[in-house]
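The chain below stands alone and is given as structure tokens, in the form predicted alone.
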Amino acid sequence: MSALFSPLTLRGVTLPNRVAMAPMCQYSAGPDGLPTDWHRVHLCSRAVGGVGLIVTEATAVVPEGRISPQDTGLWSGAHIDAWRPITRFLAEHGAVPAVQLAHAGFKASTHRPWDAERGGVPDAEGGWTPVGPGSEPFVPEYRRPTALDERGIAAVVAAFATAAGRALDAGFAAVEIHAAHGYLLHEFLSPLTNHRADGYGGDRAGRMRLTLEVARAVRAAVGEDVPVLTRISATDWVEGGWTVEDSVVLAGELAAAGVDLVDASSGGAAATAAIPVGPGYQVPLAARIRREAGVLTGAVGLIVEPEQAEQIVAAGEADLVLLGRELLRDPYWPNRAAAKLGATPTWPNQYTRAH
């Protein structure tokens, strides 16, 4: 029996397999942050292809938490209504719909990757002043942030909790907290970007405080039956930055706060990081966190071949795999992988004559 195509139960939700779609920003929402037809096709086609857990792109909990003016959000009732047709389709076709709740921090108000302009978006073009743990920008061409005071921090925690409640109303069955890739929560975690001297900075416990407060608030907002995941950057890949040893400690604290699975990515806090990119390059991070913290993990990072994904789960390196670019290339990767690994594909009736 294939380990990759065995079910995984997280609280009151059972994933039909261990293949997840990693959150990937599409930069295709309108200025109001509502998902569009692009998002519907992008996400729903992967449910048809057999993905067990589909995680949306970074979805902002407040307007100023968007990476770009074209990011999706979940800060109003209009967003609930816009997400519902998507989550309904995903569930009807066997996938578990999950939303990644995010705040971009000092990486907010930036141009899309394919725009001719680079760096920060000015107010006149729909941009805004971002916030962060301090007042230094990520890189010189980004906008200079306003340092959050304790009232602003409390508002961030409340915004995550409120958005988590909206996610359930919108039909999402699981929630992921984005604490990776140099965005706000990671900015507070990393000593490279957090130079505060108050209770939200200083030692590791102080730098972890905001992420753990968000985790506890989200757990309280969704109740006991809804899975809560957290994506972290398990290492900054920079000397003096956040390390995998720190991540082991954080993972244990997250589990105590009600998080069910740690999605182990890496990098993003430093533009100069030398990241050793290669097939499965982040899998050892997920494996170590799983082994030493005793928590469920997800592995991500150039996982391409079915046999590679099968080995990760079968060997106990992670409890599920998250595919990004490979699912962009082939939305039907899970069904093809199931056939190759001797499991049963889940082609819809409309497609069965082709297989």
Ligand SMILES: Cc1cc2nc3c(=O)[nH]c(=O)nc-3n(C[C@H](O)[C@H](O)[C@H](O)COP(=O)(O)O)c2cc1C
Second form
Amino acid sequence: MSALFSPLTLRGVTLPNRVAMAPMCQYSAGPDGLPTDWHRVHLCSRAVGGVGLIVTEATAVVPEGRISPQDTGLWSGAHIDAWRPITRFLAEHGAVPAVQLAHAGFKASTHRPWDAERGGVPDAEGGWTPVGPGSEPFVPEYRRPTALDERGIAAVVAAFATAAGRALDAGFAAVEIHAAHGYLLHEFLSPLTNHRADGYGGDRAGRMRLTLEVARAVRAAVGEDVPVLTRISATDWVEGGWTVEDSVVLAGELAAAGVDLVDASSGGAAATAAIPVGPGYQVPLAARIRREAGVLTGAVGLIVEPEQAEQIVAAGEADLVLLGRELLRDPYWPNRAAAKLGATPTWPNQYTRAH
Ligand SMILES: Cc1cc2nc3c(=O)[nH]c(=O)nc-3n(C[C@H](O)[C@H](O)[C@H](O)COP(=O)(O)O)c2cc1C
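Now that the form predicted alone has been shown, please provide the structure of the form predicted together with the ligand.
The complete assembly is shown below, putting the previous chain first.
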């Protein structure tokens, strides 16, 4: 029996298998942050392909929290209406729809990767002044942020909670808090980017405070039955930065705040970090957090082979495997993997004659 193709129950929701689609920005929303036909095709094809949990791209809780002017959002009723047909299709095809709720912090208002220009987008081209823990830009080419004061921080916490409520109205069955990759919550967590002297900075407890406040507020907003995941950067890969030991502590506190699964990514707070990229390179982070904090984890990063994914779950290194680029290359990866691993693929009736 395949471990990868066994169900996983998180609170009131059962994922049909342990294959998740990792959140991936598509830079294809309108200036209003509404998902478009691109998102519909992009997300829905992976449901047809057999993915158990589909996590949307980083979806901003406030307009200034978008990474690029083309990011999706969930800051108004219009967003609820635009996401609803997408979540309905995903659920109809057996996938659990999850939204990654995000705030880009000092990495907001940047160009799409395929734009000729790099770095910050100026106001004249639809950009804005970002916010962050301090007023230093991430790198000189990015826009200089305004440091959040305590009122601004409270507004961020409230925005995550309100967006989580909207997510349920939009038909999402689970929520992932984005606390990784050098975006706002990670900027507060990491000593590399948080130099505050108030109660949201200083020691690890102070730096964890914003993320934990967001986790508690999101849990309160979605009630007891809805799974809440949190993506963290389990290490900064930099001497003096956030470490996996810190992540073990954070994971325990997140679980106490009502988080059901920690999605263990890494990096993003330092442009110069030397990341040892290779097959499954972040799996040991998920395994260690799972073992030492006693929380469910997701593994992500260069997981491409069905046997590799199967082994991660079977060996108890993670409870969920998230695939990013491999699912861009092959939306049908889960159904192909199921066939290879002796599980039952879930091809839709319309495609029966192809198999
Ligand atoms: C095009 C693209 C967009 C991404 N956007 C996001 C995002 O919105 N949120 C996030 O947490 N990670 C994002 N990531 C990181 C992926 O979720 C994933 O962690 C990373 O690609 C490593 O997994 P992979 O080797 O399976 O692709 C993105 C990656 C890619 C390739």
